[in-house]
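Read the single chain below, which is given as structure tokens and is the form predicted alone.
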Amino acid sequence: MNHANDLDMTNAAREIQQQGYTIIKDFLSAGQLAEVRGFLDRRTTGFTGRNNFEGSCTERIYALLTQGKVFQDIVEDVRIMALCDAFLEPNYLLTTSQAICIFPGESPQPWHCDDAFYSIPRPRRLALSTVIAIDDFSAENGGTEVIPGSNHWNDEQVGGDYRDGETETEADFAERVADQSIAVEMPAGACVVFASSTLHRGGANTSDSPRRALSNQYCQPWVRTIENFFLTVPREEVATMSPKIQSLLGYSVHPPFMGQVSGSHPAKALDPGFVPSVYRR
């Protein structure tokens, strides 16, 4: 696991606060890598989007943390829990933890925010997401695109967006922007951090190679997740897991009682033979 260097922390989280993103440079190891890219060479699941959100060109591999030790570390570095540290409430969750695979001929994404799910009124603080390069970002080869400062959009300005096609279509709001974007270009291995209100996107694939990223989300410990862990996690996997990783999958408690089973912390439930008092006779 990388060690967080406070100060540099620090600086990330002001760049987050102020401008919606940073970028961690050499956030993984040269062994991370290749573990990474060799985990990818070998799997592919022929699942690709269903609209243009998702991509009609682009791959997508859930619950990554569950397909090896390599992809809980870069979950639980100590870089990112010191971001989450400073942005979210203790016993925050991980949301989604996925592989994305932008393939040549791909379309830009509609422009989003990652919390766009929520009701609560912008600006607000609920989420924070990564996106690791694991080939080289570019504004070819469908690089994240970002819009700097939008994280402190109010909801009026905000307005035009993918989810609201009666005021202004997509085209429209990624005209309106477009002088205002940004194509993030980082090394492999590097990594973006950003707050899950600032608008982004994944750009449009025009080079020959493909584009791989892994990304893994955080949020408040009550708020719903993404990915439901309880049932695509095993508890016999999870029971092999860090304790930081179990709580990031929901077995924690957040004051005073939420996430509590049958009146007893989740943690105890990843105990062999473990049967919720009500269920005893």
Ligand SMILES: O=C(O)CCC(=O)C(=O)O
The other form holds:
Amino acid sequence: MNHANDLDMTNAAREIQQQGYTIIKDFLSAGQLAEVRGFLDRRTTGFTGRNNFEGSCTERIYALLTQGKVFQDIVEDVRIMALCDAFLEPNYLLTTSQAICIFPGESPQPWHCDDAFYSIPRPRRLALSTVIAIDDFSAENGGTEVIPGSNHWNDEQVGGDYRDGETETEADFAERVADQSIAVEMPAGACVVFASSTLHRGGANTSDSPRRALSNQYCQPWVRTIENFFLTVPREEVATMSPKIQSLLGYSVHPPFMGQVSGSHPAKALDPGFVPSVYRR
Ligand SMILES: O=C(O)CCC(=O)C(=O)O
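Given the form predicted alone, corresponding form predicted together with this ligand:
Okay, now the whole complex, with that chain kicking things off.
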């Protein structure tokens, strides 16, 4: 397995293009890792997901970038921005920002890709996902599993269950790909970056400790985002964030006019007292 580890993301971008994923080994600084761990120690409640995708033994904290500057710094890390620049069109968006804590006893997630809900034929380039290890990832504790090269698969190869449930069950699919998948084993602080079309899943946690991770995902500027950050992040708070984060949250225009607010640039909506022109009398 190759490891991208420096500020030059050329090799990492090539790996994502060729095999569907890359690993940035020393992604978080020691300070960032300690800060994230402190937050998760205070904030995880044991509240778990509502289905086998979210995970019945998995806790997720969404809109994570609202929970401190450290999370915003991780979202706009220069290495990830370089990969987004390489894979996505200018004005790309943050589509989700979450913590994923897989507790002992969790079963594997269904195999999936993070762009399954966009009805555009595969292969496609719609988004880029990151999973950042907050604990060491192993095959036993639920380290992310990926199917190398599956970013190149077409709709037929991916099978039915992930589109319409008609041609192949989840169990049949899991059996078909069993000898093609690998568990990403990486130290805490490392980050796996993959094309959203790469098939992957959170693994089963058969260990006796949680496997904690962060996942920030980025999408093309012309698709709908998973999280609706316009409603989760108050505008006064967005106004305190960096211009890059503001743009990632949708306070940008994708030319010629996607994202406009009553004919104005959406960044104007961050001025206190902004009133969309349609309401001005
Ligand atoms: O937790 C993981 O390792 C992967 C999670 C994932 O793929 C997802 O929730 O979409």
